[in-house]
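The chain below stands alone, shown as C-alpha coordinates; this is the form predicted alone.
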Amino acid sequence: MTLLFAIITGFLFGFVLQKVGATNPQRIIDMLRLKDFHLLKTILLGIGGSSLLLFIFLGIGLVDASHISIKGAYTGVIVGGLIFGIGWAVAGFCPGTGIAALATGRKDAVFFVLGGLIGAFIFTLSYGAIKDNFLFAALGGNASLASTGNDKFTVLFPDTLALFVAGGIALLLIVIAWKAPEKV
(Lines of atoms letter the chains of each structure in order from A and count residues from 1; the text may use other names and numbers.)
(Lines give C-alpha, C1' and ligand atoms only; values in the text may rest on other atoms or scores of the structure.)
Protein backbone atom coordinates (compact mmCIF):
# COMPACT_ATOMS: atom_id res chain seq x y z
CA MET A 1 0.00 0.00 0.00
CA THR A 2 2.85 2.42 0.82
CA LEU A 3 4.46 1.83 -2.58
CA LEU A 4 1.16 2.41 -4.36
CA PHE A 5 0.63 5.64 -2.39
CA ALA A 6 4.16 6.79 -3.34
CA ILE A 7 3.53 6.06 -7.03
CA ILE A 8 0.19 7.88 -7.03
CA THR A 9 1.52 10.95 -5.18
CA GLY A 10 4.62 11.01 -7.39
CA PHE A 11 2.46 10.91 -10.50
CA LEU A 12 0.25 13.71 -9.15
CA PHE A 13 3.29 15.80 -8.21
CA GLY A 14 4.74 15.40 -11.70
CA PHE A 15 1.36 16.24 -13.24
CA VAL A 16 1.16 19.46 -11.22
CA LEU A 17 4.76 20.37 -12.12
CA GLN A 18 3.88 19.95 -15.79
CA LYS A 19 0.65 21.97 -15.48
CA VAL A 20 2.29 24.95 -13.75
CA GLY A 21 5.12 25.04 -16.31
CA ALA A 22 7.92 23.90 -13.98
CA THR A 23 9.14 21.32 -16.52
CA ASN A 24 10.02 24.12 -18.94
CA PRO A 25 13.59 25.28 -18.19
CA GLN A 26 12.92 28.71 -19.67
CA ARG A 27 10.18 29.37 -17.09
CA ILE A 28 12.54 28.42 -14.30
CA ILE A 29 15.33 30.60 -15.69
CA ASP A 30 12.89 33.51 -16.10
CA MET A 31 11.86 33.05 -12.45
CA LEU A 32 15.49 33.06 -11.30
CA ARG A 33 16.12 36.19 -13.41
CA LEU A 34 13.12 37.78 -11.65
CA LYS A 35 11.23 38.23 -14.94
CA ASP A 36 8.30 35.84 -14.36
CA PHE A 37 6.89 35.20 -10.88
CA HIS A 38 4.33 32.53 -11.83
CA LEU A 39 6.50 29.64 -10.57
CA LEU A 40 7.67 31.60 -7.53
CA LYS A 41 4.04 32.23 -6.57
CA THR A 42 3.27 28.53 -7.07
CA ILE A 43 6.23 27.48 -4.92
CA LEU A 44 5.35 29.91 -2.12
CA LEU A 45 1.71 28.83 -2.18
CA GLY A 46 2.74 25.15 -2.10
CA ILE A 47 5.14 25.62 0.82
CA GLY A 48 2.75 27.86 2.74
CA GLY A 49 -0.30 25.68 2.17
CA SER A 50 1.39 22.38 2.96
CA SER A 51 3.09 23.83 6.06
CA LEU A 52 -0.18 25.20 7.33
CA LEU A 53 -1.93 21.85 6.80
CA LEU A 54 0.93 19.92 8.43
CA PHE A 55 0.86 22.03 11.57
CA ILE A 56 -2.94 22.00 11.75
CA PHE A 57 -2.82 18.19 11.48
CA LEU A 58 -0.12 18.12 14.18
CA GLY A 59 -2.24 20.36 16.39
CA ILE A 60 -5.38 18.20 16.13
CA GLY A 61 -3.46 14.93 16.40
CA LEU A 62 -3.85 13.57 12.85
CA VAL A 63 -0.05 13.55 12.43
CA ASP A 64 2.19 12.04 15.11
CA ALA A 65 4.93 14.52 16.12
CA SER A 66 7.44 11.67 16.44
CA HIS A 67 7.43 11.47 12.62
CA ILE A 68 8.80 15.02 12.37
CA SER A 69 12.56 15.18 11.87
CA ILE A 70 14.76 18.26 11.95
CA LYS A 71 18.01 17.83 10.07
CA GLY A 72 21.19 19.25 11.55
CA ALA A 73 22.97 22.08 9.77
CA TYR A 74 26.59 21.77 8.68
CA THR A 75 28.97 23.55 6.32
CA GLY A 76 28.30 21.11 3.48
CA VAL A 77 24.64 22.13 3.43
CA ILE A 78 25.64 25.70 2.56
CA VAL A 79 28.18 24.59 -0.05
CA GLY A 80 25.75 22.04 -1.46
CA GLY A 81 22.98 24.65 -1.56
CA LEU A 82 25.20 26.99 -3.56
CA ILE A 83 26.10 24.20 -6.00
CA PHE A 84 22.42 23.23 -6.23
CA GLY A 85 21.38 26.83 -6.96
CA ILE A 86 24.02 27.27 -9.64
CA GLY A 87 23.02 23.96 -11.24
CA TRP A 88 19.36 24.94 -11.11
CA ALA A 89 20.08 28.26 -12.83
CA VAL A 90 22.34 26.72 -15.49
CA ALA A 91 20.22 23.65 -16.29
CA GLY A 92 16.78 25.12 -15.69
CA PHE A 93 15.83 22.00 -13.74
CA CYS A 94 15.87 20.89 -10.12
CA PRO A 95 15.63 17.16 -9.34
CA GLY A 96 11.82 17.09 -9.23
CA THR A 97 11.28 19.17 -12.34
CA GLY A 98 14.02 17.26 -14.16
CA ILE A 99 12.31 13.91 -13.58
CA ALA A 100 8.92 15.35 -14.57
CA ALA A 101 10.47 16.89 -17.72
CA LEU A 102 12.03 13.51 -18.54
CA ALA A 103 8.57 11.95 -18.34
CA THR A 104 7.35 14.48 -20.93
CA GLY A 105 10.10 13.40 -23.32
CA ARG A 106 12.44 16.40 -23.10
CA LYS A 107 15.88 15.37 -24.41
CA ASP A 108 17.73 17.91 -22.25
CA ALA A 109 16.15 16.30 -19.18
CA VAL A 110 17.78 12.96 -20.12
CA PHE A 111 21.22 14.56 -19.74
CA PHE A 112 20.18 16.35 -16.55
CA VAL A 113 18.93 13.14 -14.90
CA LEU A 114 21.97 11.12 -16.05
CA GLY A 115 24.27 13.86 -14.74
CA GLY A 116 22.48 13.78 -11.38
CA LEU A 117 22.74 10.00 -11.13
CA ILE A 118 26.45 10.05 -12.04
CA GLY A 119 27.07 12.82 -9.50
CA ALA A 120 25.24 10.89 -6.78
CA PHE A 121 27.23 7.74 -7.63
CA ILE A 122 30.56 9.64 -7.45
CA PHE A 123 29.53 11.18 -4.11
CA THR A 124 28.65 7.72 -2.78
CA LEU A 125 32.04 6.36 -3.81
CA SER A 126 33.95 9.32 -2.36
CA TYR A 127 31.94 9.78 0.86
CA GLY A 128 34.27 7.61 2.95
CA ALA A 129 37.27 9.76 1.96
CA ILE A 130 35.58 13.13 2.55
CA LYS A 131 33.30 12.46 5.53
CA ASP A 132 35.83 13.78 8.07
CA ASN A 133 36.60 17.10 6.34
CA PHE A 134 35.28 20.59 7.10
CA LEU A 135 32.14 20.14 4.93
CA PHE A 136 30.60 17.89 7.57
CA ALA A 137 31.41 20.15 10.53
CA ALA A 138 28.24 20.89 12.49
CA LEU A 139 27.03 24.49 12.60
CA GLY A 140 24.80 23.88 15.60
CA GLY A 141 22.35 21.45 17.06
CA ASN A 142 18.90 20.53 15.84
CA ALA A 143 16.46 23.21 16.97
CA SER A 144 12.82 24.05 16.42
CA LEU A 145 11.26 27.51 16.67
CA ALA A 146 8.36 26.24 18.75
CA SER A 147 7.17 23.03 20.35
CA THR A 148 5.74 20.38 18.02
CA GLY A 149 5.26 17.87 20.81
CA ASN A 150 8.49 16.08 19.90
CA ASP A 151 10.93 16.39 22.81
CA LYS A 152 14.00 15.31 20.78
CA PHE A 153 14.81 18.88 19.68
CA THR A 154 15.80 22.11 21.38
CA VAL A 155 12.90 24.56 21.28
CA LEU A 156 13.80 28.23 20.86
CA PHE A 157 10.39 29.54 22.03
CA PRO A 158 9.20 26.80 24.42
CA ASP A 159 5.96 28.51 25.48
CA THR A 160 4.75 29.03 21.91
CA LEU A 161 2.65 26.48 20.08
CA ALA A 162 4.24 25.53 16.73
CA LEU A 163 0.93 26.03 14.93
CA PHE A 164 1.08 29.76 15.69
CA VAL A 165 4.69 30.19 14.55
CA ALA A 166 4.50 27.91 11.50
CA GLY A 167 0.95 29.05 10.75
CA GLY A 168 2.04 32.68 10.78
CA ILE A 169 4.95 31.98 8.45
CA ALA A 170 2.73 29.85 6.21
CA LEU A 171 0.08 32.56 6.01
CA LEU A 172 2.76 35.13 5.20
CA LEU A 173 4.00 32.97 2.29
CA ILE A 174 0.43 32.51 1.05
CA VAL A 175 -0.20 36.28 1.16
CA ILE A 176 3.06 36.98 -0.72
CA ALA A 177 2.06 34.41 -3.36
CA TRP A 178 -1.36 36.00 -3.67
CA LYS A 179 -0.12 39.62 -3.84
CA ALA A 180 3.01 39.17 -5.99
CA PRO A 181 2.67 40.15 -9.65
CA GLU A 182 2.71 37.45 -12.36
CA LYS A 183 5.35 39.20 -14.46
CA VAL A 184 7.68 42.13 -14.03
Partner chain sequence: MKDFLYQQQWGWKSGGIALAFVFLLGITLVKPVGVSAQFVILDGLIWDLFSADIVVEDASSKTTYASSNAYLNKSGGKYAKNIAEPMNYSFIFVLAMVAGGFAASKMQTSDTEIVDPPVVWQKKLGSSTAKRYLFAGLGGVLVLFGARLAGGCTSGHMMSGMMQTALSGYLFAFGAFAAAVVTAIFMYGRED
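Form predicted alone done; form predicted together with the partner chain now:
Coming up is the bare chain, nothing alongside it.
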Protein backbone atom coordinates (compact mmCIF):
# COMPACT_ATOMS: atom_id res chain seq x y z
CA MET A 1 0.00 0.00 0.00
CA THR A 2 2.78 2.47 0.87
CA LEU A 3 4.38 1.74 -2.52
CA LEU A 4 1.13 2.65 -4.25
CA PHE A 5 1.08 5.90 -2.25
CA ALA A 6 4.72 6.51 -3.30
CA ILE A 7 3.79 6.10 -6.96
CA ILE A 8 0.75 8.42 -6.72
CA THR A 9 2.41 11.18 -4.69
CA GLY A 10 5.73 11.01 -6.57
CA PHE A 11 3.98 11.12 -9.95
CA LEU A 12 1.93 14.15 -8.89
CA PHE A 13 5.03 15.92 -7.52
CA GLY A 14 6.96 15.44 -10.78
CA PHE A 15 3.91 16.51 -12.78
CA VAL A 16 3.36 19.68 -10.72
CA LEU A 17 7.05 20.68 -10.76
CA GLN A 18 6.91 20.68 -14.57
CA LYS A 19 3.57 22.54 -14.65
CA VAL A 20 4.66 25.38 -12.37
CA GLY A 21 7.81 25.96 -14.45
CA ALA A 22 10.26 24.78 -11.76
CA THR A 23 11.95 22.40 -14.23
CA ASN A 24 13.06 25.37 -16.34
CA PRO A 25 16.45 26.68 -15.09
CA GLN A 26 15.69 30.05 -16.73
CA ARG A 27 12.82 30.53 -14.25
CA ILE A 28 14.92 29.45 -11.25
CA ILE A 29 17.80 31.74 -12.21
CA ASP A 30 15.42 34.67 -12.86
CA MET A 31 13.90 34.14 -9.41
CA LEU A 32 17.34 34.04 -7.79
CA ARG A 33 18.56 37.20 -9.56
CA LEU A 34 15.34 38.83 -8.33
CA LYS A 35 13.73 39.43 -11.73
CA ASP A 36 10.78 37.02 -11.91
CA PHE A 37 8.81 36.11 -8.77
CA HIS A 38 6.31 33.74 -10.40
CA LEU A 39 8.01 30.70 -8.86
CA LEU A 40 8.59 32.38 -5.50
CA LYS A 41 4.88 33.23 -5.25
CA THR A 42 4.03 29.62 -6.15
CA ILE A 43 6.41 28.21 -3.51
CA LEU A 44 5.24 30.60 -0.77
CA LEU A 45 1.58 29.79 -1.45
CA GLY A 46 2.49 26.08 -1.49
CA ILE A 47 4.21 26.26 1.90
CA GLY A 48 1.67 28.60 3.51
CA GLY A 49 -1.37 26.72 2.18
CA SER A 50 -0.09 23.25 3.11
CA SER A 51 1.03 24.43 6.56
CA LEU A 52 -2.32 26.04 7.41
CA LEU A 53 -4.24 22.92 6.34
CA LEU A 54 -1.74 20.56 8.02
CA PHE A 55 -2.24 22.16 11.43
CA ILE A 56 -6.03 22.21 10.98
CA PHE A 57 -5.92 18.51 10.01
CA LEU A 58 -3.63 17.71 12.98
CA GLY A 59 -6.07 19.54 15.25
CA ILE A 60 -9.11 17.53 14.09
CA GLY A 61 -7.15 14.26 13.90
CA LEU A 62 -7.24 13.88 10.11
CA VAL A 63 -3.43 13.66 9.96
CA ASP A 64 -1.69 11.23 12.30
CA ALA A 65 0.89 13.09 14.43
CA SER A 66 3.25 10.11 14.05
CA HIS A 67 3.69 11.13 10.38
CA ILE A 68 5.36 14.37 11.51
CA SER A 69 9.12 14.40 10.98
CA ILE A 70 11.09 17.41 12.20
CA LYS A 71 14.67 17.42 10.90
CA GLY A 72 17.50 18.46 13.23
CA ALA A 73 18.85 22.03 13.32
CA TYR A 74 22.68 22.12 13.54
CA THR A 75 25.48 24.30 12.15
CA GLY A 76 25.71 22.17 8.99
CA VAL A 77 22.13 23.07 8.05
CA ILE A 78 23.23 26.67 7.43
CA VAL A 79 26.67 25.78 5.98
CA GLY A 80 25.11 23.08 3.80
CA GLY A 81 22.39 25.56 2.78
CA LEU A 82 25.05 28.07 1.66
CA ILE A 83 26.92 25.44 -0.42
CA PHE A 84 23.58 24.25 -1.82
CA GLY A 85 22.65 27.83 -2.73
CA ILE A 86 25.82 28.40 -4.78
CA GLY A 87 25.21 25.22 -6.79
CA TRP A 88 21.50 26.04 -7.14
CA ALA A 89 22.32 29.36 -8.82
CA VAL A 90 25.11 27.91 -11.01
CA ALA A 91 22.98 25.02 -12.32
CA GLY A 92 19.45 26.43 -12.04
CA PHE A 93 18.24 23.13 -10.60
CA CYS A 94 17.64 21.67 -7.14
CA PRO A 95 17.47 17.88 -6.54
CA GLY A 96 13.72 17.50 -7.17
CA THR A 97 13.47 19.88 -10.13
CA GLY A 98 16.63 18.38 -11.68
CA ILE A 99 15.08 14.92 -11.64
CA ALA A 100 11.78 16.17 -13.09
CA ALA A 101 13.66 18.23 -15.73
CA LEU A 102 15.67 15.18 -16.78
CA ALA A 103 12.34 13.49 -17.52
CA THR A 104 11.30 16.35 -19.82
CA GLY A 105 14.38 15.76 -21.96
CA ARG A 106 16.73 18.52 -20.77
CA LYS A 107 20.33 17.42 -21.38
CA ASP A 108 21.77 19.89 -18.83
CA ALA A 109 19.58 18.19 -16.19
CA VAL A 110 21.25 14.85 -17.02
CA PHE A 111 24.63 16.41 -16.19
CA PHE A 112 23.18 18.00 -13.07
CA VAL A 113 21.90 14.65 -11.78
CA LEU A 114 25.25 12.93 -12.58
CA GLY A 115 27.06 15.72 -10.71
CA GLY A 116 24.56 15.29 -7.88
CA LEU A 117 25.38 11.60 -7.59
CA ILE A 118 29.08 12.53 -7.35
CA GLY A 119 28.39 15.24 -4.74
CA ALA A 120 26.29 12.88 -2.61
CA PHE A 121 29.06 10.25 -2.90
CA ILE A 122 31.76 12.74 -1.81
CA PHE A 123 29.64 13.52 1.25
CA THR A 124 29.07 9.80 1.97
CA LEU A 125 32.85 9.27 1.95
CA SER A 126 33.58 12.41 4.02
CA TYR A 127 30.97 11.91 6.74
CA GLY A 128 33.13 9.66 8.94
CA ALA A 129 35.86 12.30 9.08
CA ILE A 130 33.60 15.32 9.78
CA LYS A 131 30.80 13.87 11.92
CA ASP A 132 32.34 14.94 15.23
CA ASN A 133 33.34 18.49 14.30
CA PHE A 134 31.53 21.85 14.64
CA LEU A 135 29.40 21.22 11.53
CA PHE A 136 27.22 18.88 13.52
CA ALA A 137 26.99 21.04 16.66
CA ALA A 138 23.31 21.34 17.63
CA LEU A 139 21.60 24.66 16.87
CA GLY A 140 18.20 24.04 18.37
CA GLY A 141 17.89 20.33 17.61
CA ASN A 142 14.75 18.68 16.24
CA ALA A 143 12.51 21.61 17.08
CA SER A 144 9.38 23.14 15.55
CA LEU A 145 7.85 26.53 16.35
CA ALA A 146 4.30 25.20 16.69
CA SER A 147 3.28 22.08 18.59
CA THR A 148 2.57 19.19 16.20
CA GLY A 149 1.31 16.85 18.91
CA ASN A 150 4.23 14.48 18.34
CA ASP A 151 6.25 14.51 21.59
CA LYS A 152 9.40 13.06 19.94
CA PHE A 153 10.16 16.65 18.90
CA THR A 154 10.84 19.88 20.81
CA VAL A 155 8.37 22.78 20.57
CA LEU A 156 9.66 26.36 20.77
CA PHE A 157 6.24 27.92 21.59
CA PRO A 158 4.58 25.19 23.67
CA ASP A 159 2.21 27.53 25.52
CA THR A 160 0.66 29.12 22.46
CA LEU A 161 -2.13 27.38 20.52
CA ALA A 162 -0.43 25.49 17.63
CA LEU A 163 -2.91 26.73 15.02
CA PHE A 164 -2.24 30.30 16.16
CA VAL A 165 1.56 29.99 15.69
CA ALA A 166 1.51 27.93 12.47
CA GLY A 167 -1.54 29.75 11.07
CA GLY A 168 0.05 33.15 11.71
CA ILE A 169 3.23 32.19 9.84
CA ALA A 170 1.19 30.56 7.06
CA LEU A 171 -0.96 33.67 6.57
CA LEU A 172 2.18 35.83 6.47
CA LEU A 173 3.66 33.63 3.71
CA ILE A 174 0.37 33.71 1.76
CA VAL A 175 0.15 37.52 2.05
CA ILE A 176 3.74 37.86 0.76
CA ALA A 177 2.86 35.51 -2.13
CA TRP A 178 -0.19 37.67 -2.87
CA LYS A 179 1.57 41.03 -2.69
CA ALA A 180 4.89 40.18 -4.38
CA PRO A 181 5.06 41.44 -7.98
CA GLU A 182 5.13 38.82 -10.76
CA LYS A 183 8.05 40.55 -12.52
CA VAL A 184 10.51 43.22 -11.44
